[in-house]
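Let's start with one chain on its own, the form predicted alone, as structure tokens.
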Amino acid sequence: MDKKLTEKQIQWYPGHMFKSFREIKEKLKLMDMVMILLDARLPLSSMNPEILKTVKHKPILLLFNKMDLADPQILNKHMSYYQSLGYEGLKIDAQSQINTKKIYDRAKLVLKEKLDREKAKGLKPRPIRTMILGIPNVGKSTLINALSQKKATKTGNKPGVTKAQQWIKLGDDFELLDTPGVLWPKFEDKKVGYHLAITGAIKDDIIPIDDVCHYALDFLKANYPKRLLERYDIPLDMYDYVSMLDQIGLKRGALLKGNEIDYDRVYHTILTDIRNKQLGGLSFDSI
């Protein structure tokens, strides 16, 4: 099997991607500042670049969203990676909002000099206009609905379900205008494409589904071999792909008539499994 991707597969950027990006530059000269949301799993993946390039010339806070499905000593590298780089992080996970309500208080020091230059001129307090920025599924709506404690956006477990920005005012001080999640037209590292793709960012028949956890099933062997013994029984001496899949077959009990493996099981086993964290806490991005 060719584990390579073509360039046909790593390109993805649905229409409504080039519109929302379009207006996200227009929309640009009225925010504070931009929140950028990570996944992370993959803080460096999971980061446009296209985005980054456009809005820094604005303060910018990076949150770390899904903490808890991540490897937490990976992860706290990332977040001096880039705090090295001067961005401000904040480790997050919006489904059970564990650090949501400190995200504002990060906001307010990220534009502590801004709104220090404005008490200064007798300015009135206003609300901090900011822009949530982020690929498809890493969890936007979700955090919104958390800060806004109401289900204020649509929310659902596939990439590109917000197609439009909205404003969302988030108490007397916080006004937010969400939009849609925007990849790039092209991924220069394959590896990115790759990990979009195990942690479902991109949808799964973007690239093909044996590809996908052959890679995954490569990585977890190489960085987290234990947990691959401790879910699947797979011994820390195999490495051959198929000998792998067969065996997380037989202990799912992924068979067809005959005792056959049924390999698309055992594909979607192990994806669901990965994002699940019935592996434990994972990191794909090196650091």
Second form
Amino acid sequence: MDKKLTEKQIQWYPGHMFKSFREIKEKLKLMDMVMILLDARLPLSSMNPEILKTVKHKPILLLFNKMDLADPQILNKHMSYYQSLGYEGLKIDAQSQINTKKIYDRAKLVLKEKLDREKAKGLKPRPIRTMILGIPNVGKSTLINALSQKKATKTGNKPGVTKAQQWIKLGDDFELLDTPGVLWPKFEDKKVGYHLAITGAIKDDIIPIDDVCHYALDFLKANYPKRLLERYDIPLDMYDYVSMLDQIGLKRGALLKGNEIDYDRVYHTILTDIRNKQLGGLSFDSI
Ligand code: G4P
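The block above covers the form predicted alone; next, return the form predicted in complex with ligand G4P.
To see the whole picture, the full complex is given below, headed by that same chain.
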């Protein structure tokens, strides 16, 4: 498979990415720490490595969101990998608020030295100032709402800051700077592009849906063949892409007049099933 994306496919994002990195850099000095939200199904593809260079002087907490949709064993391996690089991490499900209450304690752990110094100076504890960064659709808004317990409220401008900054108070624990926090994915590697497309992080029209489904079915066949058997009755010895599409079409009744397979419906069925956990917890980045 072609490793490099076509010009058209990569051209859509560098402008956004450049602008958001510049914004993040500018705001960084106001932060105690940075939280990077990763997709638990693709902890590598959903990380833009440039961001780690940009924020390397700040304490970082990695949050592996959508743990409910991931393959738990593979997720644990990825978490150990990041831990071996020295990053503190926590797996969460922001939608059902699993582990979200543990975030504050983890953040305090990441900031321990600084908090101990402040305590020694007799300073009163104050909310942790942070940014939540993550690729589109990774669950930033969902997490912000979970942390604020109710709908996040904007606080006034902070004195002493040259440009007016909006801070959002998240419960008593955190103050979040009101920046978009969008981490643009980096996907010159076509595999990463496919992973982002399968999970819905990039819009369905960036990479042709037929290519995305071809990649997805080959991937599932190689890594989760029994799930394909259980969901669509795809025999374990069936590897041909079109035969697999036909089988899904027949099984799910995605047929046109004259009983021809409606491939558009089959593509959407595959992606919807993957995204809605109809094929069980899946992880796409290998480790
Ligand atoms: P963003 O701000 O980073 O762009 O993401 P946002 O919070 O809008 O979340 C994107 C989608 O992911 C939402 O679904 C949201 O409900 C879902 N989501 C967020 N966190 C989790 C999680 O931990 N587990 C699961 N399974 N889903 C999560 P949506 O389809 O846009 O809307 P809906 O499902 O809420 O209707």
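Numbering follows the first chain given and starts at 1. Whichever C-alpha set is largest while still superposing within 1.5 Å between the two forms counts as the rigid core. The structure displayed is predicted, hence computed values, not measured ones.
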query	finding
Large Cα move at Pro72 between the two forms, threshold 2 Å, rigid core	no
Residue shift check between the two forms, rigid core fit, Asp172 Cα at least 2 Å	yes
